[in-house]
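Single chain ahead, by itself, as C-alpha cells, in the form predicted alone.
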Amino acid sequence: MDFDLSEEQSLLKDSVEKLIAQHYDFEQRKKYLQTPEGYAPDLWARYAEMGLLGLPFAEAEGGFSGGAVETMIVMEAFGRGLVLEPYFATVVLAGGLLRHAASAAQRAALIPAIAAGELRLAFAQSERQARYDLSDIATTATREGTRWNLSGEKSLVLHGDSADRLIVSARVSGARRDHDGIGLFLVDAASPGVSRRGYALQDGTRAAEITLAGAAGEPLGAPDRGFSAIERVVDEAIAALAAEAIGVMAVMHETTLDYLKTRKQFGRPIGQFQVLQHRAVDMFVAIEQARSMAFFATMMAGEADAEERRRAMAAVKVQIGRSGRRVGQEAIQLHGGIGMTMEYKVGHYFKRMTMIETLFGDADHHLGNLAALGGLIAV
C-alpha cells in the first residue's frame, strides 16, 4: 500500500507546516490566548487565503475538493502548533454536517462564506446527561406553521461563544435515546431565544454552554433524519483528531529529547543514562503505533458501511488514547517539576492530548464499543 503523498499534498504539507512554524511558537500562542476571541483573527484570514477553510468542500460549491488525507495533513500541522482557531469546529464538524446533511441551496449559501473566512460555525450536540451517547438528545424542535422552535440546553459547544451560526441537534419525535426522530437545525447565534456562556477549556481552546428558549431553526435536510449524518461526521472528526494527536505527541517527544540532551545531573546530560533512553524509545514506539492508526482512520473516514467505520474509529480512539497518555506522562515525568509549570510548553501539549482523548469518547468507552461490535475484524 502506497502511503506517499501526491505532489499537491506535499505542497500543502510544506505550506501549512511553514505557516505554523512562523506564526505559532509558544510565546506567540500565549498572546493569541489573550485576544477576545481566544485565537488570532489575522491567522484565520490567512487560512482562508491559503484555501484551508474550503479544503474539504466540493469545488462546485466554492471549495477545493480535498479529502481525508488533506484534512489529516492540516490537522497534524495544527497539532504541532497547538492551534487555537476554530478550524475543527467550523470546517471539520459543522462543515461535515453541511456536506452530508444540507440541501444544495444551503451549501451554496454557506460554503463560500466559510471558505472566505466570513462565517464561523459550531456544532451544538453534547448535553449534560448524554456523556458519549450521540443519540441521547433532550433538546426539542417543535413546528408551528413553517417555523421550527428549538428548546433545550447544549454543553461543551466547541467555539460556540464566537460562532456566527450554530448547527443544533434536536429531537423532533421519539424517546430520548432513539436514533430516529433527530434533526439538525441551523440557528443564528445572535437570534432571540439563544443565550451563550463562553469559557476556556483546560487546553486554552474555547467552548460555550448554550441555552435555547424557542429559538428559530432552519432544518438541514429532512428534519427527522439527522442521526446518520451526525454519526458519519463524528467518525470523520475522530480521524481528524487522530491526526492532530500525532502532531501533539511528536512535539512532546521532540521537546523531551531536547531536554534530556541539555539537563545535566552528576556532571553529564541525563540523556546518557540508559534507563531514560529506554523510556524515550518507548515514547517513540507509542507514537508510531498511534501514527499507524491515524493512517487507518484516514483510510476509513470515507467508508460507506457505517458499522465498519464505527468499528475502525473505535479501534483508533483506543490506540490514540493509550499512546497519548503514555507519551504525555513520560514527557511530564522526564521533565521533572518544570513539565507541570504554565511557563513551559510540554504541559500544555499534554493538556491538549487529554482533551483529544476525551472528545467523542475516551479509550475505555471505545474499547467497550469495540468489544460489543466483535473486535476490529469481525469474525
Second form
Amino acid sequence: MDFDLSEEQSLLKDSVEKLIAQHYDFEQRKKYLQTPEGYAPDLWARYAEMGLLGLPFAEAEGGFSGGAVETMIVMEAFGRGLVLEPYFATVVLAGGLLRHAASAAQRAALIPAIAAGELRLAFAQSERQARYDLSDIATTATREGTRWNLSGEKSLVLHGDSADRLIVSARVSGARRDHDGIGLFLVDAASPGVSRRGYALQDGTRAAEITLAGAAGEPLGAPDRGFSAIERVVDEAIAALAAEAIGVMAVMHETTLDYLKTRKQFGRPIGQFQVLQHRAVDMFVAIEQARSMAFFATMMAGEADAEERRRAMAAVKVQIGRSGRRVGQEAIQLHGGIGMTMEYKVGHYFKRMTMIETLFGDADHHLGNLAALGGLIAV
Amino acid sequence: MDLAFTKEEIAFRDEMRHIFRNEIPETIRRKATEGRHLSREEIVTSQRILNARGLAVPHWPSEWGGRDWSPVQLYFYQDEMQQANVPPPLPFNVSMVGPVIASFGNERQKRAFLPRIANIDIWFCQGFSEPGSGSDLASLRTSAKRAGDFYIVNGQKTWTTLAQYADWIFCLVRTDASAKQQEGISFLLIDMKTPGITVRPIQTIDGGHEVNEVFLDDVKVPVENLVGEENKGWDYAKFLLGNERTGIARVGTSKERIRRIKELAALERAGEQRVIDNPRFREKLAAVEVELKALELTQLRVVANERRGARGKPDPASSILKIKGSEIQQATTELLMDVVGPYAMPYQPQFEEGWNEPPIGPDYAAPAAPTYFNWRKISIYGGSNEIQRNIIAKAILGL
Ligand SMILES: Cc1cc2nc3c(=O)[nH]c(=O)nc-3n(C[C@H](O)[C@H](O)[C@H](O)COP(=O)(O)OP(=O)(O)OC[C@H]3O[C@@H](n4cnc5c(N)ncnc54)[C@H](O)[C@@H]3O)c2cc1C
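Instead of the form predicted alone shown above, give the structure for the form predicted together with the partner chain, please.
Below, the chain from earlier opens the complete complex, with every other chain and molecule after it.
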C-alpha cells in the first residue's frame, strides 16, 4: 500500500488546485452563481483544455484513462473551491454510465464531445417516491417499432436544467423496485416531450424536475440491463462525493483555525481557550477519519463484486456524513454570529456539506444498509 | 414535597390551552407550525390579542399588568402557548427591556413605556452586541458622551434582530471610558427615528433577513432615556441576560416540533415502510423525547428555585436550560431533515410568500433545511453555549 501520489498525479493535483485558487475565491464564485447556468461556462472550457473533462475515459475513446485516484484528486480540489460547474453530473455520473453501459459506437460518439467541453449531460434517475432506493423507478420506456418512448417524472436531477442530453433510467419491464427490467436511455433535453423546471439547491448548485411525456430515447447498451451499471456508477459517485467532502471539510477547518487565531475576546485570541482548542482538535480527528474513508472509497470504487462494493460505500457514506455534520456544525459554532451569515464563507461550505450528506442516501440510511449486510467484518 | 400538579393547576393549564387554541387566529398559528416567518403585523396582532386578555406580560409586577402567578402557572402559560404555536410576545419587549424598566426605571419611564411595550405599540430591538464585543460584551465601545440634556452616541451595534421592524432600541453604551470595563456602561433607550441611525440588513445562511447592523452616528439621545443610574448598566444587562437564557429553553416548542415530526414521518415512505415505522428513526426520536422530558422537569425546578432566590439574581442553573434547550431544538431540526430526506435539498424561498409555483417534493419539506441552518444560532446567541458552560463551571461548580 502506498498513499503517495505518482508524479503525474501530483502534477494533476497541483494544476487543479492552482486553477481553483485563481478562479474560485469567494467573490468570483458569487458572480458565477448569478449566471443563468449557475456556473462559469468559460471555466468549463478551461477544464476541457486541462483534460479534466475526459479524465476517467479510456484513452482510445478520447479520454485520459484516469482512475478513481484521479477523480478523487479533482473532486477534493473542487470541494475546496465549492465548484459549481456540472463536473459531477456530466463526468462522474453520466460519464460513468457511458463507461459501464453504453455501446462502443455510443462512446465514440459522445466521449470526445464531453472531453472537449461541448456536451453536458445529466443523470435523470431519482423519482419522488423513491427516496434513496435506486431501483424504485416508475418512469416507463415502451417500444414502438424501432423507437423507445419515455414517460414519467424525474426529480432532483443534478444540473438537469442546463444539460444538453439526459441519461434517463426507465422501466422496460417488471414491477416497481425490481432490479431487472430497468433501462438507461439517452434523451436529447431539447426534444419534444421533455419539459424541465430548473432551480437551485440550498448550496446554490442547480437541479431540475423533469417531465417526460413520450420523449424519444436511445437505449444505452441492452435496454433492460441498466441496474448494475446504475449501482456501480452510484458507488463511484459516492467515492467522488467523499473526496469532495474532504475538500469542503478541510476548508471549514482551516477557516475556523484562522478565526480562532485572529478573533479576540476577553483580551486574547479565542484560540487560547483550551476548550476551543479541543473542539478544533475533534474537528481535525473527524476529518482525518473521513479522509481515511475517502481513500477506502477510492480503493473500492472499482471493486467488481457488487455486494462488497456496496458494503464499502455504505461505510464510507456513514463516516463522511457523520464527520461532515460534526465539522460543519462546529465550524459555525466556533465562528459565533459571523458563521451564520451569507457574507462569510464558512456557511456556504456548511450548506454544501449538508447537501453531500443527503445525496445518494444519508448516514442513517447507509448505516441501515451496512447493518443489514452484516457490517464490515466477516465472522 | 408533592410532585403532582394540583387540580387547580390542571384547570389552569386547560384554561390556557383553550385560550391559546381559540383566540389566536388559526392562520398565524398555522404559519408558525409550518416553520414560516411571521410578518410584523402578525406578531403584533397576536401580542395585542394576548395583551387584551392579560396574557402578554403575566410575569411583570402586578401594577404593570403582571398576574402574580406561581412558577407552575407561568410554566403552563408558556408551555401551552408554545405547544399551540402561538407566537410568543416579543421577547425584546416583554422579557428583556420591560422587566428592566419595571425594576430599574423611574416612574415616568414606567408610565411612558410599560403599557406600550406590553401592547407592542412600541417595538424594541436589542442593541448589545458589537462587532468586537460578542461573548465579551463588557468590552463594548459604543460611546455616549454627555452634552447638556443629551447624550451623543457613536458606535456600531450588530446582530440586531428585527431592527428593521423596531421603533426603539435599548442599548448598552459606554459612559465612562476611564472606569473598569463593567463599571462604565449605561443602559439607554433610543428612538430609531433619531437622525444618525442607519440600519443595514445582514442575510443569514438560510437566506432570511432577521439580523442587522445598526450604525449610530452622533445620535442625540435625551438624558431622560437613561434607565436607572449612569454606569450601572452592566447590572441591568446581567439581570436581562438571565431572563433571556431561561426563555431560550422552549420546551413547549420542542414538544410541538416532535409532534409535527411524527405526523410528517407518518406521511413519508421509504419503500413500503413509513419513516415513522423505521426502528432507527423511532429510537433517535425517542432519545430526544427523553432529554426533553428531563429538561421540562429541570426547568420547573430552576424556575421554582429562582422564585425563592434574590430578585435580580438569576439562578446560574438557568444556563442548563439554555444549553439543553438549544441542543434539543437543534436536534429536532435534524430529525425533520431525516424525515424529508432528499427533499431538504431544493431551495424554495417562495414558500414564504405563499406558493405561486408547485412545491418541489412534499410541501412541508421546504423549511426543513433553512430551519436546520438558521437554528444553529440558538447555541450562539443569548450567551453562547460555551459561555453558559463557563458560567456553570464558575458559579455552580466553583472551578
Ligand atoms: C441570529 C442571531 C441573532 C442575534 N440577535 C441579537 C440581538 O438582537 N441583539 C444583540 O445584541 N445580539 C444578538 N446576537 C448576538 C449574539 O449574542 C452573539 O453572536 C453572541 O454573544 C456571540 O458573540 P460573537 O458572535 O461575537 O462570537 P464570539 O464571542 O466571537 O465567539 C466565537 C466563539 O468563541 C467562543 N468563545 C468566546 N469566548 C469564549 C470563552 N471565554 N470560552 C470559551 N469559548 C468562548 C464562543 O462560544 C463562540 O463559539 C445575535 C446573534 C445571532 C447569531
